[in-house]
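Starting off, we have a lone chain in the form predicted on its own, written out as structure tokens.
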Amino acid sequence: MEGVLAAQPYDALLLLSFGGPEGPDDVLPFLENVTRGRGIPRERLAEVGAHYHLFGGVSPINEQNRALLTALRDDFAERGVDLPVYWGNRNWAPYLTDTLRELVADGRRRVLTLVTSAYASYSGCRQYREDLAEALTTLRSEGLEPPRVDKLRLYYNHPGFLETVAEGVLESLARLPAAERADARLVFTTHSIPNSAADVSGPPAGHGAGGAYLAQHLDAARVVAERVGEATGVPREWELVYQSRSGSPRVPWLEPDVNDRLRELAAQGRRAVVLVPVGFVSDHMEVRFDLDTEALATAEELGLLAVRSPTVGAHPRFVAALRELVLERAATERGERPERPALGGLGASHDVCPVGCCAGRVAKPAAAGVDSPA
């Protein structure tokens, strides 16, 4: 048992995620929420919406967040961690502002936030912090006294994350024919973002040439490939590619695209690959459509054997890692010096985002950072 005091000074955990439509009528309003202020034509939104309609207009992300929410609550209860877990989204119900109102009504005064994005980037970290700041401002305008809100450190290199990814890769390799297994290449994938956004990801000291976003993904992929190689006794060739690009074709984004790279590998005579969505926490739409639908279809067309390894989702080891991160941060806030486990060469990430971390194109207030508004 971790003990009922282990989470102090926090009195709530907020699971903060992206959100997704839960029916056909939700798709277009959801996409309008996601792209608000970016001037994207309605016709383009309809094209993207077609992906969701292939799955009945339902994104898998909300159901997966419900599963993670339940798993966290069960894990906390089993280990004696007295910390209620709430859930809010940026772009669909339950909306973040509504959840913060609920926290206030329940008397929560010190809230720790878990974002369902493991890496540094504007869209994966800073934008969530900006949404938190905006929601807290809304509460103040309503005459409510908002809680203090902190954010968990990035967990892309926590052992519980990377070991779970490696376990999934080993399970996926086992699904390949024995004759192809030893030579199967590991193709790690993550969401493509504009080069300009990658270059300013993470603290300013590391800006440039892909920034923290690229460095963290390469380090995570390297660790997983090494773990898989050790477990199988076969050194594993691997690489990092990108998926789910959107936006103007005139703006440079991180490359190569996963489908383009599969074509190159097939042309080189490669016979089997494992697609490893290391940049994603759960099997949401970018995984289900861009990998399971498009990329696997590309591989089949090329005669390339391909399997897709699972994301960490609500795997018990990953859930345990999140509990460990919560207790680590709580201990730090109490003035203790807890162990901060991290695999790879980059070390544990900062607890509090520094000024200029994952800078956006337009400066906006952001919570849970050195430059947070009072």
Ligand SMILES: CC1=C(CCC(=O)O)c2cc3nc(cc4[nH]c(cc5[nH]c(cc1n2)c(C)c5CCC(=O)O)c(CCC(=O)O)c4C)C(CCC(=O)O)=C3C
Given for the second form:
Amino acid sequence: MEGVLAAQPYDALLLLSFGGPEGPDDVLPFLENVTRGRGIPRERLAEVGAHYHLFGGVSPINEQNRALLTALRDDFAERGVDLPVYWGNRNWAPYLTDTLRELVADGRRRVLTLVTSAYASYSGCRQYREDLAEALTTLRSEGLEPPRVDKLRLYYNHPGFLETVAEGVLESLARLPAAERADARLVFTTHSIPNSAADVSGPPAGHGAGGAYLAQHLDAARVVAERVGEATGVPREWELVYQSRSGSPRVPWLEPDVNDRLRELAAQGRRAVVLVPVGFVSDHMEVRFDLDTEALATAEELGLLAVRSPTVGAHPRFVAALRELVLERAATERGERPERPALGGLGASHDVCPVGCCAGRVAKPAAAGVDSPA
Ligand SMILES: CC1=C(CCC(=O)O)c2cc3nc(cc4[nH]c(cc5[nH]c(cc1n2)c(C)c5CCC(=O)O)c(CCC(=O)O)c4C)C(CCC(=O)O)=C3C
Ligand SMILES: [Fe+2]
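So the form predicted on its own is up there; where is the form predicted in complex with the named molecule?
Let us now look at the entire complex, which starts with that chain.
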């Protein structure tokens, strides 16, 4: 079958994600896993713990990943792509190291990794590569021979990602009263990160202040706003704001915060906004609490009409995009020159991270890079 050949040389796809608590007793140990060595103030931990407890101590991210796993497996089966899909997390069960042991036990030798973050940054890309390198080292120390591990290129600008986001914005606009639709501003949101982390995001060759993280988000938001403008026949005003800031208040993080910005927009007489969480791939806690709970409450308090646009989640068009990315990379690894579709002005992202890509505060080995340990 065509699909069986299409995934070679890979014999497994690994969905690699953040992980989250599954009940109240998991919340504290989960937060300790997340923040180990990251210098997060205790008060912030208590605050974030309370967000999880509002949801019964259950992070929505696991359910989101289970849905994505099922959707990928169904899509692959339907298309005859014979590639088993595994799941492992950084911060909670199923833990990455356990999943890698399972891959070895199943005889998998060439693994392609799909991370549930779409953009360049330490938290969204390199840290996962470091987790992979560490897990591979652990396996070797147990006398196991780990598989070779690659990582998919960043998919923030893949047509199947941005077209799905744009479609969600159009549906969201339709939920606003007709009289407010034309003027509604698109407020794109992403995770705030320290300015110092943003500046060094992406390849060291550089993108200027804000690094690849800022450049990629601006590019993605512009593409979506333009598509929405074309579809509705009204040029659309848009901007990028930030959410979910943590860390010390003395350290500068990307601004403005979405809540502060909503206050300014209301003060300027703006009446309606669509919040577009373009920086996130699924409706996990940052979306369900920081946007759906907190930012929507801010808007309501201000008398500002606000709707939150969907994330791509397990949308069939997005799942198809992931399959296309897997087959594209497999073809590249076989020495072919597949098309590498990308919207916007930055082009398709690299397949293999260059030296120093998305540098962290401490130099650590990272898998799936040109300088990765074999
Ligand atoms: C860029 C980025 C993404 C976006 C890309 C992506 O979507 O993956 C992301 C996603 C996520 N972040 C998540 C959760 C948390 N992030 C934290 C802390 C931090 N995140 C950071 C960055 C990012 N994080 C940073 C720079 C920190 C400071 C500490 C550090 O430098 O490492 C903390 C500690 C408490 C706090 O300070 O908030 C928690 C609990 C969850 C799970 C949600 C769920 O359970 O549903 C998800 C998907
Ligand atoms: Fe985070």
